Amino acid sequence: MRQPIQDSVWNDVMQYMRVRFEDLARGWFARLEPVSLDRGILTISAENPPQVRYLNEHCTRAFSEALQAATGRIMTVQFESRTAEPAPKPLSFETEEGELHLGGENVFRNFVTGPCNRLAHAAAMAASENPGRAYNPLFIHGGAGLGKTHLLQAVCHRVRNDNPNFRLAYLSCETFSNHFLEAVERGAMHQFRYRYRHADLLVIDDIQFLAARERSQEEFFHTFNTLHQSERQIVLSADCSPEEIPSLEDRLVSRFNSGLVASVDRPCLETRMAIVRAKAKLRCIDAPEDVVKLIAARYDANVRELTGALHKIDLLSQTQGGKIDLNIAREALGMPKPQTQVAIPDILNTVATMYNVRLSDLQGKKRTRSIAFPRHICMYLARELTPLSLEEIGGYFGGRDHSTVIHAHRLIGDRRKTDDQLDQTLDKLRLTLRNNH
């Protein structure tokens, strides 16, 4: 029968807990209250689980000797909590927490290829219609922005589509690494063994950050092992070779190196306008081809910079009509707007109208000082003024040598250090030729 406990028994046990096991109380046990007692057992209550685990480890043979002290006769007691246990947190890796998303665009069919990444997107291509049998493992590596994560994810991508029961784990080796620790932390290694020992696709970015976690390569050893055995496929990525990544064991390196190590390389002009193209038409943005060019041009070590210039400048022709060209991509870009060109022939008539010269006479074969003189200053001005290389100024002075273009530089040039005179001549000429654009 259930029947309360008197509230002087009750304070004598726990004077005797306080007096006899001093090195257990703890200062919540004042709020430790009686249930009751029935059948020679006391039920105690405590505020939380972790009370009432703490009690049931180390204070149930205490209790029960301070109520036979407080009661003269042979009782034991029992502990429970006046909260529910919580549910347990449900452990990530058995989630899709800290799984990478996979975008829509990242597939093989808008990744653009071309001399620096051929043989990376060729080997990504066989790995995703053959997976655990072609190039496995697959080593993809490159700087930043490149396209390694376009072409991992389109790996991902090809065998999700082409196999729907396949077991698909793509993840940052950040994650992977928080995921083991919790494991161990949670006492989980079964399920995280089985969870990644058992995917048939392991895709993994950045694992560079791998090196220097001793207990984390350990596990990754192992996990490599059994996928690398069961023809499983591994793809991974990482910003250098494998043997470029500092305080990585040896044995990890040899595995790595084992299948096809593939570099994404910086790309050429031509690549990256062809990637600005694409992009253009993915976003039904109509960008003009001296629009398309001059992205290339200004941006050449990582692909998402020229994704984010197109965006800044398909955003700004919004703001004004809608239409792109090349002053308003120059605007967006912050670019100063580019001066006007001086022409040969402007220098031409320019100094044949100081100097009094015919322009046959420049362009001519005479050689006497009064032509020849003005004619040196004007390959001197086409060679500072101009973009035009030494043959295309020879070109316009009678079909003249690079070599006699160059002494022509040299001379005025060393003259006017020499020569206030010949100095203001030039800037004025200069001047005026700027000013006439």
Ligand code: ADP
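Think of the rigid core as the biggest set of C-alphas that the two forms share within 1.5 Å after superposition. All values reported here derive from a predicted model rather than from experimental measurement. Positions refer to the first chain, counted from 1. What changes on going to the form predicted together with the ligand:
Once both forms are fitted on their core, a CA shift of 2 Å or more is seen for R358 between these two forms. With the core held fixed, D346 shows a CA shift of 2 Å or greater between these two forms.
Residue displacement note: F79 has its CA displaced by at least 2 Å between these two forms (rigid core superposed).
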The other form holds:
Amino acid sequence: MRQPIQDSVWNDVMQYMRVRFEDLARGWFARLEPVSLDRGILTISAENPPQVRYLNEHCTRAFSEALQAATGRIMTVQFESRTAEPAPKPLSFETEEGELHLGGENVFRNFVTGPCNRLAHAAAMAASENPGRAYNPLFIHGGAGLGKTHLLQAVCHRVRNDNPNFRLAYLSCETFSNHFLEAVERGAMHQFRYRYRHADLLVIDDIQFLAARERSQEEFFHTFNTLHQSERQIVLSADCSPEEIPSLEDRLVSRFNSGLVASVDRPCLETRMAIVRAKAKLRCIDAPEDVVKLIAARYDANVRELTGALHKIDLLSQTQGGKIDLNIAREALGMPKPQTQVAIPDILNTVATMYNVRLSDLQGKKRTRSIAFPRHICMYLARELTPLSLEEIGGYFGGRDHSTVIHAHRLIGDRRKTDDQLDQTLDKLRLTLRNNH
Ligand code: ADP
Ligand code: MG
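Moving from the form predicted alone, what structure would you give for the form predicted together with the ligand?
Okay, now the whole complex, with that chain kicking things off.
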């Protein structure tokens, strides 16, 4: 395209700008282009709308002066942009952005009830079957990982399922607060209020975070009142009861208490076992009862830990043939191997072989040294390696009483302190017996 003015003239203009209007000139001036000249008005193009705004605000007179100096004629300028203004970013709360996603598994069907959560569960069911009328607001509180989010999402699933036209707003307290601030910043309070004050169901998770945000609290108070007055269901969760939330305004505490406040507590062993069974079934994991019990007994504070343990066990079992048993479970959970139980018949057999005596002699009455010594060793090992009582051990040796066992135990125990060979033999026997299991 032909330049509307000669290159040399344009160069003079730019040179003039750089020298005479040093404080106005910017690096990007090098990329300005003369576009057209019409009836004494030179159109100059810039890269983008912000540059054009700058030029219009600060540089019109300077460019006119530079043009007159370069051409000797009276000229004016106008600026245009080579690119369009980018479209404004849509408001987050008018898009789905920031809304929490409903986990598919977090439905009532998958929620295991027990004494710890029965009330919260029943209230959540009632609120979702009769939104706005049963318990409003419903406030569920409890420690981490005890099912609050699960129940909140179950309400959303049920309400959405039963009332497809309902407008649901399910979000974290954090998101509510961020949306509010965005609305303030971008002058979009009207849209913000429309979004949240026209919801049929407002569900906010972890509302305790509202306490730290004064302005969001104020806005939430009004949102709450509007919805409540028009019988729209509000469901909230927090990590503690309304009055325990630090620096939450009294008027909000009393609003939260005006419906139903229900807690979810730590589940008891039975409920934990039921939860592990339910999670295993959901994921098609075949977990035997002793493993279910092991997991439930070990983790008692947080349901997430129960699920985590089940997954670890499942993962390890997949590397070892796919079958889950107690040993795999203990290994997956980093538990030490249980001390192997040694049985008396094993001790008798092992000692009889080593000392070349008959079993019947070990258990009989003979007191010759070649028999009595290995018998004492058997009693000593039985005392050391089995949980049996002295009487029970005596019973294996022809009904001898407990003092005989104590005597044998002391005898061998004392002797091994001074007799290295015996000490080594006993270590060997112990090892053999433990490894046989
Ligand atoms: P919170 O929100 O109270 O921290 P979540 O609702 O996120 O806890 O629960 C953590 C995990 O435990 C989730 O996977 C949830 O499905 C599960 N969970 C908690 N309580 C139960 C329950 N009673 N029955 C079944 N799953 C549960
Ligand atoms: Mg949660």
